[in-house]
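Here we start with a single chain on its own, the form predicted on its own, put down as structure tokens.
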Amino acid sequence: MAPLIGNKKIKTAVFISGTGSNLKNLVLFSKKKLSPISIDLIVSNNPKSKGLVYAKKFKIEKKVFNFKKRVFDEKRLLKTLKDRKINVICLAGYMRILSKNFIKIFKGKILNIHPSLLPKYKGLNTHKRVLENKEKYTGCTVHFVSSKLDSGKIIIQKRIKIKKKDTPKRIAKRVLMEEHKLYPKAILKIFNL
């Protein structure tokens, strides 16, 4: 990861598809003095993404690419990122798989947060699968993105205990609270702060 230059924060884009709670959390973190990043762009593949309200609220540029024309939209997205001098991408509930070419261009500069203790439970419906398999623990993981789904190098993880009366919804709520703490920690860790 590129070292910090003086007091200049690293231009970062956050990719979302849904409510944007991790986005909001990252924006608040980016405004702290100790944060190495500034959020300069919000990208969504979903024009109805609730998280897009944070673009207006925090006065951050937003772009929506629906990927109906995948190659064309990806070229537009890459051009936007280049024009804005984006150095780091944080995926925060982004429900599209990035192409191998895209990942290659931003190699080692795309982070993702996943609601399980990777390498277990890659993909979707993690909490339901955790309960079905009677796991004692679950949690969340921040990792670098590679061309294989949820398989990039792990940066940091947080483990939580499964309770007797847990449901996928209850676990999701608790894991999300941990995600909000873990993502900033992962960013500080990769910049050695």
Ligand code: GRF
Contents of the next structure:
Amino acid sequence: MAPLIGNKKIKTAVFISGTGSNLKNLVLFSKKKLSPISIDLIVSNNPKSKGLVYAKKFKIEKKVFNFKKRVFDEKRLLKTLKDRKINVICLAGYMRILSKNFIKIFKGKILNIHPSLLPKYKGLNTHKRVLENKEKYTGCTVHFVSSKLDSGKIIIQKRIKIKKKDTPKRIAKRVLMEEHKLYPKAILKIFNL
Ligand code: GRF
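Follow the form predicted on its own with the form predicted together with the ligand, if you could.
Everything in the complex follows now, all chains and molecules, and the chain you saw is the first one.
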């Protein structure tokens, strides 16, 4: 990604659908001096996303696009991003698939965090499948978004060990804690910091 010029931070939008713990963590990271990004917009496809509370808490603009009118909403979303001069998009638990057109426009600038060691376990219910397959390890991955689900270039991964008494819920908790450390690391990495 292009190097930073002066002290200006790269305007970033975070897309969520649910709890928003990664969003909260990214906002806290963005406020640090070493962070190359600022979070200027929160986008959700779900008006009930719990994570939307962080918009008020951190005084960040939020927008909800439910995509009931798909093409229309995408146009409005693209205009919003352009008007706000958003340069980077971080998907954080965003459950909608972005269109090919959208991904093309933001090529190389959309990041996603996924709760598995990609390319293994793309898609949903990763921890359940990991346990069913008796894997020894699992983890999380930050990757660039391409038009194929969970398949873009990997930026960084963190591996954790599966324990004997693990359940999908227990793994999810430990992986999420690692996600919170990994996303900021991925951002520093893509800016060569
Ligand atoms: C995370 O596990 C992330 O990897 C996945 O969705 C979850 C989102 O959690 N894509 P949160 O909304 O950030 O708490």
